[in-house]
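The chain below stands alone and is given in structure tokens; this is the form predicted alone.
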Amino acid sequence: MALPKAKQDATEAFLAQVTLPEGAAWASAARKAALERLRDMGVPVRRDEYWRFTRPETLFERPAPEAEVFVADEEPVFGAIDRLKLVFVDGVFDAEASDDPAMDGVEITRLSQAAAADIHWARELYGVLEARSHADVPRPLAALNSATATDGVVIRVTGKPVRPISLIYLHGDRTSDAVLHHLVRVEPGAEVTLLENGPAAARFNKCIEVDVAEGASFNHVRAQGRDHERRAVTHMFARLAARSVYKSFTLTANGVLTRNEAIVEFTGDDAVAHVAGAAMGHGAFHHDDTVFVTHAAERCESRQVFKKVLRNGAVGVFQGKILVKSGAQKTDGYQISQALLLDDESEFSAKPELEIYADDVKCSHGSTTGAIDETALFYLRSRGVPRGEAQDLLVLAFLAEAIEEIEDPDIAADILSRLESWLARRRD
């Protein structure tokens, strides 16, 4: 179907500024195909169904808005955890600041190296899951990423590495406009934990495509940095084979605009996928979680748990869909999105969806928005707890269901300490 003329004109004007990177024949073909997908979809506009709650312009228009570099006054998240560190500064890999990527059970290569090779397994995954996702919902900024990304990591997991792989994104230039694309293939029976943290750039567009093979396990925990003025759009694409496990948790604190998309597809029976997030926003903060889970196999379990705490005019958005295709019997799908508004100026918009074409399933969804429970607050205060501390305890209790989705207790404890610090700073 042809695009409306205004959208087509805006798309062509934008594409005139886009230059495709060079690479091996397969990489060039994948990038050209992604650019054509973007041309067919058009750049996102507020009238698009899945963009009506979030203004997309500043996530792709050029030049990118500037963002002051935030200087943190605490140890970086995951700092106490033994991990293999891979560092990017304003979207460019920093080999000197990174660890030696050699580790038993895993092969790690830079995307730039893989894309320059005539033969590499990355050709079987790069842009593939992104392209598949458009059958249900257009994701033009993901196609833009596949077309233009030149850096990232390509990870093939063949065993059970003893340390998590940690991607660290540092922001050093107030005008930086970073694009990263990562690939992860988890081979049959293998297991890996991937950590991400840091603001990355003034504006950040990132895609991760994850292929989890039969009986494999992928755990992902992400902390999006405290820079107040940063903008980010991220996509996590996951394809799950039989008896595989995929778990992802995201903590977001601050940032003027963040849009996180998670796209999960079950292609094998008896697989499990949990996607969760906790967001803490204050003032000029707009946070959008958009999730699409497709059940195309039998006896699979999906779980979506998203919690947002908003104050001083902050805005939260959740759009989540569970699609159960014909034949995906015994599906167990659960979805909950909740917002805690700490004042009358903040707002939360939710669009939960179920679309079911199988007759033997268990699916549920729900969304709630509310304020602090005054009865619980009174109970704590009557026992000598100061009002600010009492309110923080209730906020942490509200976020607990999302934090419980983190597999590793040490990582969960680190995330909890970050939330406590954020609340204490706002209380002061």
Second form
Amino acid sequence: MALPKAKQDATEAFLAQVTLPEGAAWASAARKAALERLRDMGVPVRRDEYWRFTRPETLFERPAPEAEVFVADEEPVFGAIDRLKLVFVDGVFDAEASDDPAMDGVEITRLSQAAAADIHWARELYGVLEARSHADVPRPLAALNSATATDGVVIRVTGKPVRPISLIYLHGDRTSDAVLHHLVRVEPGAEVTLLENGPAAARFNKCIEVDVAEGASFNHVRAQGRDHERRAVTHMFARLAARSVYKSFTLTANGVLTRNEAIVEFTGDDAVAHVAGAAMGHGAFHHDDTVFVTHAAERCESRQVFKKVLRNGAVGVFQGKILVKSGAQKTDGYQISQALLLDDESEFSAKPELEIYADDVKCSHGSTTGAIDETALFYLRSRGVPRGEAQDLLVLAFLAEAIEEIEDPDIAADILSRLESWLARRRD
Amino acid sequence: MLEIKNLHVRLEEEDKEILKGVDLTVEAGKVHAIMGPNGSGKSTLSYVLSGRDGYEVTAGSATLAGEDLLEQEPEERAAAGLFLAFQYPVEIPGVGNMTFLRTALNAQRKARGEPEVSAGDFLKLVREKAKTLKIDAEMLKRPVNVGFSGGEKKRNEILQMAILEPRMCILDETDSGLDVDAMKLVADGVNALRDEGRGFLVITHYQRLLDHIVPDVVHIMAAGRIVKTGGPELALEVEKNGYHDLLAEAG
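Next, report the structure of the form predicted in complex with its partner chain; the form predicted alone has already been given.
Next comes the full complex, this chain leading.
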């Protein structure tokens, strides 16, 4: 389908600025193909239905808007977790700061190395799930990522590595514009936990493609970093084979603009996928969770739990879809998106969608926007809990359903403490 | 302990005067009961004393042990020793009962400049108090009042009272929604807290609660005023003849 003239012009003007990284034949071909997908779809514009609530321009136009480097007054998240650390600074791998990637049950390579090799399994996954996803909705910024990503990690999990793999994204340059693309293949019966934390850059475009094989398990927890001015557009593509388990939780506190997309497809029966997020915004904060779950197999369970706490003019967006294809019988789909608005200036827009072509399924969705429960607040205060502390307790109670999606109790406790200190810093 | 003088209170939203000059003094060690028909202002009095929004004091005063209550935030009143057992205890999904109790106790102690209670000591304290009120461990683990029966909610109020050890306890229709056994349990819990240093104000429609929590003084409230004060026999008179005759007599 031909693009409207204005969009085509904008796309060509943008593409003229784009150069592709060097690589082996397969990688160059994959990047060129991704660039062609972007050309066909066109760059996102505000008139696009999928970008109705979020302005896309500053997520890709060049140069990236600058972002002040935030100096945190607390230890980075996951500090107490025994993990294998891989560090990127403004999108550039820092070998000095990283751990030796050798660990039983997993093979870890950098994308830049895999892409330079003539033969590598990465070619079977790189850009593949991204390309598949456009049949439903065009995701041009994911195609842009596949075309231009300079590095990333390529992980093949063959066993049950004892430590989580921890990707640490540091931000050191106020003009940095990072593009990373990770691949994860979890082989049958294997299990892995992937942690991500940090702002990564002034602007970060990140893509992860995850292929979870039969009976395998993929666990993911990320915290996006507290830099106020940073921007991020991220895509997480997951393909789930029979009896596999996929769990992902994201904490976003601060950030001027964030668009997190999760695209999950069940291709085998009896698999489970949970995608959850807690977003905390104060002032100049626009956070968009966009989720698309496709049930194309029987007896799969999907769960989307997204909570946002917004104050002082912060904006939250949720677009979530459950698509149940014909034949995906006994699907169990659940989706909840809720915003707690701590004042009249903040706002939340939600677009929940169910599209069901099978007749024996259980799907539910709900979306609410509300303020702090004044009756509960008074009850707590009447017992001696000061207003600020009482409000924080109620906010944490609101977030509890999302936090409960984090399986590891140590990681959950760490995330919870971040939320508590975020709230405590903003007490009235 | 609690001294209320000529208290006038208006509902902010409706511009309607609810309390029209209440005078009441509850001494330490005494149990006072307030009875009265619906709409007489009993619950308003309890809310105003505990600091709920939506009420405007237009005249009069209320002090606790000589300190002005009406100028204080609800949490300050609580730390000063005031406790309101709610007619309708509030459900708070997501906040565990234990967390709630411990946060409240430590917040009050902090406000009074006392050290926080350790997790171990707190657990011991709660277990001991919960046992006498027949509150099981399961109820303590659940979110505050969520899924509790009417009786469990009221017992939970008394548990909070037992743990926080206030100087002045106001019980707002604590008997409503309770069967006889539950009422007995709640009354026993209250009676166990009666002591020389503590005052009680028991608000109720019916005399039956006062069979179990025997008051020293009974007040009849109507149309925003205390219209009659007497001993426990006054409650029996209400039970026998209703409010009508009493109110007619009081003019």
